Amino acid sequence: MKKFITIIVCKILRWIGKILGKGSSLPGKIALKICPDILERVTLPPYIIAVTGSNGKTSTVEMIAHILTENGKKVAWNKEGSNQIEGVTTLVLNSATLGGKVKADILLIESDERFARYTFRYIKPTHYVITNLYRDQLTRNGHPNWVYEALKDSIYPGVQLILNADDPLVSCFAEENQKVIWFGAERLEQDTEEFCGIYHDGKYCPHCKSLMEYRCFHYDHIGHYSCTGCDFKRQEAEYKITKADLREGVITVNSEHEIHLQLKSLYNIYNILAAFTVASLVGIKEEKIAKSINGFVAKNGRVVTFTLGNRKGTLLTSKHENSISYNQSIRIAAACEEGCEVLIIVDAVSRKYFTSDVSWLWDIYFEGLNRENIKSVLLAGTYCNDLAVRFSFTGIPEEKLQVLETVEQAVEVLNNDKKEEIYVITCFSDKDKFLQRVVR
């Protein structure tokens, strides 16, 4: 009878959310106090995936979900991407009967780094995607090392891992694990040779500190790796990226399935090649995972495109506090042979912490901009004194930088007659402030 009550009240609690377009947490919330091991009590699908990491989770669900789907599964995942214990809860108990067994043949979880091991202590996934490990929200995640140890403990005996190959500290997840998949990129026509960043974590070994060697660097930290002092090294991908042609937004995957793009950027390409490697290991043959995904578009809203008066532009979310999202953004604007102005809106530090923390600036590679092809770069918001005074140290001609108090400012001056291209880089608390202005 508690289990039924407590499905009831949150079934009864999300109409209520959806009416007013409330979050998904809460119903969650309230059904663990009501019955705290409620998730134990409920009858699962045999096949339970979860997905974690730094960046690329909700991208990442959200391809599998439509992989998925389209080739005939009936998949339960939270769409919303609440990803902490409440919003599982919900998601779960939603998809559940009156009696508690949930209707679908896969539930899929995006969860969140840090609040893994509460979620899994109940769900026991039987595949775990880990993408990623990155320096992240300072001021809620610290160090990645501390997120990976975290993680650690959401890890239980009998789960397939499905692991990132090129990133080192994802790869230590594997040695106390026997059931390890591996995904991960060959070296690729736009690898460097040199490390191309501000900081660089992947420098020394996470076993013995020792240095360690790059045969090739996708971007950041991320590459082909081995260390100078021990065995540690990174391990050959069972599903890889063979070829990647950005210019054209066409990769290939294991030599033979072609894959466009909508975001031509290699960071996507791991994200694809997560949700490709899990469709596989579920059953789903692998011409198939490829014509689903093809010019597959995410829905998470994280690329825009607009236009202003007569000029077209490109809006870019970045993961505030996050280096290697901004990084990325960067790296797309900056490939744009034609020419382009990049407008940067900092006008909010964080989502959920009332901080004015702008160090993580400091970590971001503008020095990326510093190409003939960006032809000016405008820096707006409340925090554009902070981002004048880092774009400084950049080696960017003063003459190519403006600096403007708001963002309906920005939007003015590039309300122009130039035929460049916008690009817009900001996060999810921002982008709105810009995109009310414009056109989509």
Given for the second form:
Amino acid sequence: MKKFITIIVCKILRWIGKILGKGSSLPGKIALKICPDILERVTLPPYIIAVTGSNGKTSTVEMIAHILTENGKKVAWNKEGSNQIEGVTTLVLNSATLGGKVKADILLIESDERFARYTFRYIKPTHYVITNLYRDQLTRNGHPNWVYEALKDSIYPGVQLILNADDPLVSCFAEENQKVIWFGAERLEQDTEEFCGIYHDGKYCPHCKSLMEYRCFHYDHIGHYSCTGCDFKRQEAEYKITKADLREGVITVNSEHEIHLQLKSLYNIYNILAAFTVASLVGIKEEKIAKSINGFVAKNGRVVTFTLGNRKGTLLTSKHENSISYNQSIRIAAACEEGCEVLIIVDAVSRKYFTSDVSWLWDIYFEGLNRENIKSVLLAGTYCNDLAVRFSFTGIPEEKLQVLETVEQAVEVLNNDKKEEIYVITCFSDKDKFLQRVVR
Amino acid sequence: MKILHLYHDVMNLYGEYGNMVLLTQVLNTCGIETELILQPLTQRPDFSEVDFIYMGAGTEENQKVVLSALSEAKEELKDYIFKGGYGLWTGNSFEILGKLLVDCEGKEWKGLEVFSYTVRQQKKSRLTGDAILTSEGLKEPAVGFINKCSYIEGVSQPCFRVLMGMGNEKEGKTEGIRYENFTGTHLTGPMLVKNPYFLLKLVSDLVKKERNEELSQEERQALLTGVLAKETAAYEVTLRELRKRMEK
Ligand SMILES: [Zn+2]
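For comparison with the form predicted on its own, provide the form predicted together with the partner chain.
Next comes the full complex, this chain leading.
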């Protein structure tokens, strides 16, 4: 009876909440108050797939949901991405019959790295995807190893782990867990033999601290590594990207399936591959998966094209406090052969919490913009002076740099008849300040 | 002038190399030649002819690796600091200089015993936050960010008073350590870059060490409006933003 009431209350609250445009965590929160063990009382679907990682969890989850749904599976998932215990409770109860049976083949959960251990105490995933562990929002997260420790507590025995073989820290999750399926990229055309970046988080073995050797780097410390002191090494991947043609924007999965990238960058390849792997494990044919991914249009609006007067531009949403995300955007701008101007905006570090910490600017490989084809770099926002300090050590000639306190001023400066494309690199927290001043 | 950046390749969590890049640049502007020694984890450090030692923040795991590595050179290091050697250790690096370090699992690690404090780490929650800190002999407060998992008991000579943020002890009002010319602080990342006035004090001390007289008022002013102009502008903004935050 208690179960029945809790589910009803949750459904009604969710219904009201939707009308009022409220988020999805409150109904679950109240449900947990009424019946703290409600999640143990419901019947969950045979597949419970969880996705976590520093970068791209939302895209990965959206992609998985798209592939599975298109191929006839019924998926219960959180479109709003409320990924703490309350949001997941709302999702589960809202998808359940009044008798407590979740009406879906698959429950798909995007999980915040820090809260996974609490959520999974009640809902144990059958499949657990970990895409990457990068330096991300360190003002909250501490550092990647801190997140690793928290995530480790969320892995319960018997779960099928699906891990990125190319990320050394992620691969450490395999240690005590024998059930692992690896995904990764084979040696790619644009790989480097030398590390390229500011900090090398794969320089030393996570186990024995001996030097690691890399046969190739895909980007940053992501690549093919092996320890010189113990047997820790990159594992052979079962699902793999066998080719990446960034000129054409096409990657090949398992030597057969071509997938078109929305953005000619390596940034999203592991998210695509993770989604591909999961869909395959659920039993969908590889041809069908590839077809679904090719028809998928990401809704997150990471890349926005715009016009400013007669000029064309692209805004590349990057995460503040996340150097790998920035580095990928920098690579895209740097690859613009016709020449371009770049605007970087740091106005509010986060939209969710306050900090004025800009240490992360020193982790970004801004040196990648020191090229002939980058005609000028504009630095704007509250923290433009911090950007200016950082850029004074990039080797980029001072006459190419311009420092502006507001986004408005930056837009004024860029509104001219120059022919070069404009690339804007900034975060969710700041992008609308720019986009509201241009035509999309 | 020889500047040693200890374990730059593991104690590097928050962009700490920026400190050394700027420090050497400013010293060079003052006419002092510098040699920056980037000491990797794989090499044993040598403190014998060094004029300044810097170390940044690392993971709790790497902090212990570095503690073990430095145990061999413990006496030399102690000697260096006690004889008035110059140094700045930021983030959790200076934690290892105490008597005892209790890690997140409760395991006890013997410190390098330069100082007599005890460090207790915990893994329940990460302790992070912006900070405004004041210090003796410096009109302008230091700003920055603290990112740690520990509290320190028994610091006899702290470096800062806490205006905003966390101190050494839970609810403590003092932060870091200061012994003669050596400073330890939990401020992370490029704290010298963020704090041109604090940097200037350090540069002035190092200049005095080299040529026996401090920077003149004119020289300081020239640095602040010259090579440190952008840093000074950035500092003013951060201090303004943090003060605004504090008043809320
Ligand atoms: Zn090893």
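From a predicted model like this one, the values you see are computed outputs, not experimental measurements. Take the two forms, find the largest set of C-alpha atoms that superpose within 1.5 Å, and that set is the rigid core. Residue numbers count along the first chain shown, from 1.
Core-superposed comparison between the two forms: CA of residue 33 displaced by 2 Å or more.
Superposed on the core, the two forms barely differ at residue 427: its CA moves less than 2 Å between the two forms.
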